[in-house]
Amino acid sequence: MKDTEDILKDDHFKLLAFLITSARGCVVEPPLYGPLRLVDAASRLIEIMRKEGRVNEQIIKLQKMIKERMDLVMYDEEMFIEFLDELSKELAKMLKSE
């Protein structure tokens, strides 16, 4: 069993501690920051598998993707939309692709 220093080190706690309060922030922040915050999520959540040399250069252009284009929901809702449908095809293409 990791003691309680290791286990905050470690990266799927560090997921876990943003999801958590990840979801306790959706409960007040505008509608579309819940949106922002799994996006974000998915992007560490490809950090974490690229560490674990568990990714492929699709999923990399996920991350990539999320990183260039997740700040435009501060300054174009209608734009961030649009980045989520695009975002959604990407993996729609990669699980046909399979």
The other form holds:
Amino acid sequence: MKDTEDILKDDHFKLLAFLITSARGCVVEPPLYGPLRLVDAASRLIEIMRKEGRVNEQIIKLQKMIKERMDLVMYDEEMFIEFLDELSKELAKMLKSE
Amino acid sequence: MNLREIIKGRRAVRDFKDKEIPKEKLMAILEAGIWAPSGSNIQPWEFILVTEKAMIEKIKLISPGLFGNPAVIIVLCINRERAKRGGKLGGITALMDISMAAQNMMLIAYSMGIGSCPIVSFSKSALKELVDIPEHVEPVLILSLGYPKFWPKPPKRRPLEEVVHVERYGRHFKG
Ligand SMILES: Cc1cc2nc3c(=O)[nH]c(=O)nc-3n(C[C@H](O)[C@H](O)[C@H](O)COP(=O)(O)O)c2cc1C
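Starting from the form predicted on its own, produce the coordinates for the form predicted in complex with its partner chain.
Starting with the chain above, the whole complex follows.
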């Protein structure tokens, strides 16, 4: 068993805490904050994959897109939704090339 | 900076430098909080100052809306026992009071070059457990504070012409 000190530093645990507390937040927050938390979680997951050497350039690109554009939710809803579309399209491009 | 520049220049900061905030500045920020107006001067607030890195990290874990690595966190809480003195409206006024205290803190912080972000996206139940907040005290807002890596661009504001009504609702301000 790991001790708490180690667990608190574990990136998987950090993502777990983020997911649990986001779930509660989604009950009361603006509807678009659900998608925001999901892409934020995706970016955090990519970070873990990156540290473990399990990414390629396309995955890094997805993370870059998320980091640069997730804030749009606070400023421009339409552009945020457009960004979500582009993110899925980028993912599809990656699937196609495999 | 004059007050108008401070009001217009303050931004929600979500990316902080790894630099501590001197104690006198923190005291000035907290003091600005208690000098906010409050309904019937009830002062229903309790402020929890968090400077320990380990605790800040834990609060980050339970706060999906907290971005960056702030040097300091202030948790603004409503003391429900005090707020009761405001009658049926006590709960709502307490929230207004807290908001005014928070704005005072953010403005004075900005005037000293310190960035801040008000945050409601955190887990209340988890935060209460983490920092031992008693039952009758409710954390309602977190302020993250630190020296910004950069000052974000100002997000758009609805224009005065749209927001202001002159003498009667619907008679829009023409500038
Ligand atoms: C009551 C309140 C709650 C907020 N909660 C959050 C939050 O949870 N996370 C966050 O990043 N920003 C939060 N903000 C910051 C707003 O997004 C920000 O103030 C707004 O976009 C305007 O930008 P400005 O403060 O730079 O002018 C909050 C602001 C207020 C007033």
